[in-house]
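Just the one chain here, the form predicted alone, laid out as structure tokens.
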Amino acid sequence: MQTEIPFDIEKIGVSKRADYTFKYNTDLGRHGWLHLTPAYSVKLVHEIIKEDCKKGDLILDPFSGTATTGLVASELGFSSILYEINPFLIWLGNIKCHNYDICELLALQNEFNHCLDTVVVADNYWIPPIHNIERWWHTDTLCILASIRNRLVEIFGEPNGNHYHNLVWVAFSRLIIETSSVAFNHVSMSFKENTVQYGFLQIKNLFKDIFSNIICSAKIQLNGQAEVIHTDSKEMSQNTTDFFDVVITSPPYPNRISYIRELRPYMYWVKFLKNGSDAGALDWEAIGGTWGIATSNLKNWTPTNHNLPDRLYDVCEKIGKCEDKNAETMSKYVHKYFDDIYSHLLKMSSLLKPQAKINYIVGNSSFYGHFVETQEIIAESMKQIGYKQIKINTIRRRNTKKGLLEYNIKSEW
């Protein structure tokens, strides 16, 4: 029997609310350092913190992603701990949430300018092993980027634990996308018809502008603290000394959009990925992963939990019976997603203080015309585990297929 979960608003007439998407973040200081569409809105997180948090509360985000929760919390004077499985996002999140000394930033700016002024362009420098890389960058542009990268390594070393030098690598990550043929004008990315040939002076000036903007926003001090920790959200430790007052997070949606796909160019250029197999292996570990081997592994996957909500089994059966060669695989994909989410919710409950407030930003999905109502399945999973006061708030209409919405599942422990 399916549990009835109350809705606070009808689905009809819900607006798109662009201010509740990643686009709202692009001009907001540290939040806009890189264009990453999986990021959710700074404004939304700000509103949730203002509503649910009181002075001294410790905030958890078990799906850190681009560290939006941690950075907003720090800006508002709160402490937070963020969990993430992707090493690049851990690296980026900790750089974004670090407090920097202004004098050291000024010295870094001078060192950076000298570095760029001494770049020698050559065609024999290392380039990342990205498949069909000429689709991303014009050959001449690629040569210049590789030459700049080589000089950065000579002066600043490869990306590492030095937060100041890592600011240079964040700027370089932004540079490679700004000079590429990729477009971030929707929920994922697409490629422009032709690559653009940039000259060295153009790229040099663009890089200086990007870095100057990063330095400018890095000078603004954060009032709180945030740390991103490498953790699989399905296996969060119960031995932690931290117990959380508030959870604010947005897990990947079950929509077959691979976040690793968008992150690949950054991860290759800063050497967090070596090959496509590594990308697929990482996606398989993540909830909702779909890249490469992650899809192949579904054939042999078996569930961990056997008491999931009935409506999940119903929709998986409908998807599996569709006349498509991938229908059975997609059915398993949906099943695995919610099996993983259930394991995560179960583990997380041991880290929460009594009456801890929970906010899960999620979106529903559609497979072969069958809607997977993520918000209802997760809410029912929460109820089975023991979460209380569950309510589903509709946030916005997404810029994708008709009927796809975004929700905040609010509950308490």
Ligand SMILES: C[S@@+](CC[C@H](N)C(=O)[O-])C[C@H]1O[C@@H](n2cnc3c(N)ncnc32)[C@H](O)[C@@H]1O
Given for the second form:
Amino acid sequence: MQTEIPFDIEKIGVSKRADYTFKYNTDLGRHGWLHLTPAYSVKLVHEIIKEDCKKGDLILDPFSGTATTGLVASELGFSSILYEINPFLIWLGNIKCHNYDICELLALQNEFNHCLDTVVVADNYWIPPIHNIERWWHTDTLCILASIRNRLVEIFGEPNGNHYHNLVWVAFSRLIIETSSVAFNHVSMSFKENTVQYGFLQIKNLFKDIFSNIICSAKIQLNGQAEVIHTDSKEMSQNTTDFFDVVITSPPYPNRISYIRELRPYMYWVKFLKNGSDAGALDWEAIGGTWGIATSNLKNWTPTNHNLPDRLYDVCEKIGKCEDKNAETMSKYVHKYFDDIYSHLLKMSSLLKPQAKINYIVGNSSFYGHFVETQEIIAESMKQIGYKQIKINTIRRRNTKKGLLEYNIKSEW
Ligand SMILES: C[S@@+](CC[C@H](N)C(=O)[O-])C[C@H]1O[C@@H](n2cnc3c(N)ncnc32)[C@H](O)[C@@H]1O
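Now show me the form predicted in complex with the ligand; what you just gave was the form predicted alone.
Then the entire complex follows, led off by the chain already shown.
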């Protein structure tokens, strides 16, 4: 296996490259509608498409997340299909990748203004059943958000299949985060010390600004087409018309970050989550899921694949032997992650055209000081399955513990 490192790590270290993270996307129109940490950088996807795609190629992203791949591909005139397991992200991805009619957007803007002008603030409207909700929003802020939500439902209905009305709900999702006490500066979400008390006018003006920005970028037409489909990437099967030329994706990393945990404020407010047990059940289906029941289910988990790379069994053994009450569970967590990825890679091979070009953006991780070299284990799994020309390129140093890097595993089918 060839490991290519484009920088001289010994001398200058691998740099952090914020331009290769979600931070790069903040001001890029539709990409910046919601600032979600799972997203990878638009710049990275641009570079890969430039290198690997030719006119007419069909692109696959089996771990769509916020649909960065699909949106960049559409902006550049390519067609793509994206798979995702989280219903909120499927909903969001399809809204981001839709082409909107400008006249309808203008009509929507008027309807929205009217809606906001007719909100009645009261303290008896539905609020989401989020645990410790007062940690997220000041009571008065919460009451205003709930009143606005109630009026949105009256005018536009709950989030549904109407792409235009859904734009209002994307703006609302952004509003609830901007008025909350949550900070997204770290790898995962954290709380600021205090919640902020906003007045109705402040919130109304903020909402208007957010919505105007969304409408502005929704007006820009996309040249290609992208669709996000609800599919478990471990189970995906061939749909006769879709054989892919290029795969560009970033699966979850084996680092116990739960997408459900990160996304739960949005998911509760737009009713994609109803309670904590829904959250755990959803996370158990996801690769690397670790929220609630997902962790306790690990106790009874048994592997599907029995010929995974030796390097994996070695590191799992080391993790399992550590002196910590959770060591065995963590060892199983890592084992299951790579078992799932192996099942996924196996299924994916039946969807690829010969010589299809593959890109997996992944990160390594560390448990009790033992490094899990994700890039090597996935590269070896690919080799076992029959992928060719496997190369590991180092992209950047992650903003966390020393030694944690991000890579692109490139290969061909
Ligand atoms: C690192 S994120 C992808 C981020 C994406 N590149 C972006 O820019 O937003 C990984 C995604 O894989 C999804 N996922 C996890 N397990 C999955 C599965 N079994 N099938 C499909 N999607 C899955 C997660 O919900 C998450 O959104």
